[in-house]
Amino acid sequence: MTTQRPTGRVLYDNTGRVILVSGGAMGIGRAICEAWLKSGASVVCMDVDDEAAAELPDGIEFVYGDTSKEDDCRNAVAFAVESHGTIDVLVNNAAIQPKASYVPVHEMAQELWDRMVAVNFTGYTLLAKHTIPIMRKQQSGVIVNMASGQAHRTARQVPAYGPIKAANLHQTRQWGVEYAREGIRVVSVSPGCINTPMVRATLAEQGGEAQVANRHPLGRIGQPEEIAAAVLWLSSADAAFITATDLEVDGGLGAFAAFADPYPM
């Protein structure tokens, strides 16, 4: 079975717009940075991975920062504003899901739980806290919170990542309602199984990509560029009436009953 794949074409003209992406050095974050760069935007990537950031395409500006630290978030926002005058779009993408977190809740280490909350939840809040005053002043802006399919449904031995991602959904709702009358839209995207380095490592332990791909109604896992395309659209004027809500980009997996047989070829 074949399905449409991302074309890589530029969907929107974002010339003059400024975007700050956390966790933008690899995977989905990098695809978002690259898509916005191609569309003409000024792109600032915040990440802790210096080595991966060194391989970003020319034109993407890098600022080192750990999203769990308020000073780092404040500095990243200040860097974007000092370099480009404003921030039009914030993408809260930085997140961690260490292998050690795949345990039942009674075996969850306190230190690991605290770190995941700090990066995956508090980090979103800290970047929004320092970006929203800029957007309020200009009476416009879009915040995109990267959630997950795990925010909507769960499995065994994932007591941290999914619940924290579900909290990202409520951040989206609350901020969206709070700032709607000030020209600020807040949306989230919930990716499914996407072809990133972290996911490829996990798939290798689960029997390979083909087996997992066949669980999807579309017959494949997703590509980072497809999440980037969703972010481009949600941040555009075409989505001007969309706020305080989530978009699942998962190849139909979330709608497919767990008790069903693998999807027919």
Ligand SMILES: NC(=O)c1ccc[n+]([C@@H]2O[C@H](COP(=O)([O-])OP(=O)(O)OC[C@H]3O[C@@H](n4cnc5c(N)ncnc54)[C@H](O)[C@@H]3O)[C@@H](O)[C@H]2O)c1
Contents of the next structure:
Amino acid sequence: MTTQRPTGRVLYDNTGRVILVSGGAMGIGRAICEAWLKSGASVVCMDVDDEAAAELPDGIEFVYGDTSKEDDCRNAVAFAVESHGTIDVLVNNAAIQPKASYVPVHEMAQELWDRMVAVNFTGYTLLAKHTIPIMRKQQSGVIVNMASGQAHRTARQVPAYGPIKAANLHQTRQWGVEYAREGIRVVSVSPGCINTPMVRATLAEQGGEAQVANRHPLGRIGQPEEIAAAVLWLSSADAAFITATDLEVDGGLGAFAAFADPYPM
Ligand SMILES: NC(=O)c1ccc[n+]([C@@H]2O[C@H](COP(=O)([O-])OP(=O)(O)OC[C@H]3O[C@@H](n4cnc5c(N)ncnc54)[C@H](O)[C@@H]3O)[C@@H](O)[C@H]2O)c1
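Right, the form predicted alone is done; let's see the coordinates for the form predicted in complex with this ligand.
Full complex below, order starting with the chain above.
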């Protein structure tokens, strides 16, 4: 028995709000852009993949930019502010996990480590650095950092991705504490295994989708729209008392101690 997937209902009215999403051209970021567009928001997507961005639905504005470059982050923030007057929600979502990074740490190539730190960690800080002054001026805003189940637990062959995702949790705590009295909330979301291009690239090596799905107590992998739904809620007034913390959206994966369970799922 599995739980139902989302129905695509529009639960929030974000008319008049402006959201900037990094890595919004594909996968989870794209689902976030689409959900926010449906909820009435002005949506700006920053990404390095202009081909994928060309497939975004009408109404989502695209600004080319590499989150590891400070000028690009400054430019994306300026673009959103010039187009829409402000930024109410920033989603730090762009991250990479190249196949070549699945090695033990003693085989980790220095250039790959540097690139993953630059995109998955520094990129989050750079976009926040340039967005927070806008949010401070209006004394409100929400920043959502996309972390991962791998921020909380680890596995073999993720010597960069896992530790850097754990650092995303601490960015969330640190900025959340820093700006709490200025109306700015900072939260992170830690997805389990979600059906996106990033994951589809490695599912085969992890035993295929059925095998990976079976490791989740809910018996399936997640859909990008289910992460978008969490972001909608966490960025809403309903979540006004939630800051400097993380929400795992993982079908029960993180709570399940496979080693201790005598009953096969
Ligand atoms: N899919 C999962 O199962 C899963 C699980 C846990 C966490 N996450 C996290 O969710 C986020 C999104 O993952 P996804 O699976 O949708 O990834 P994806 O690879 O499918 O999409 C990532 C998007 O980010 C863009 N991007 C990459 N580098 C960029 C850069 N330097 N600047 C701007 N854009 C850039 C890509 O072009 C792409 O559009 C990531 O932070 C990832 O670590 C994903």
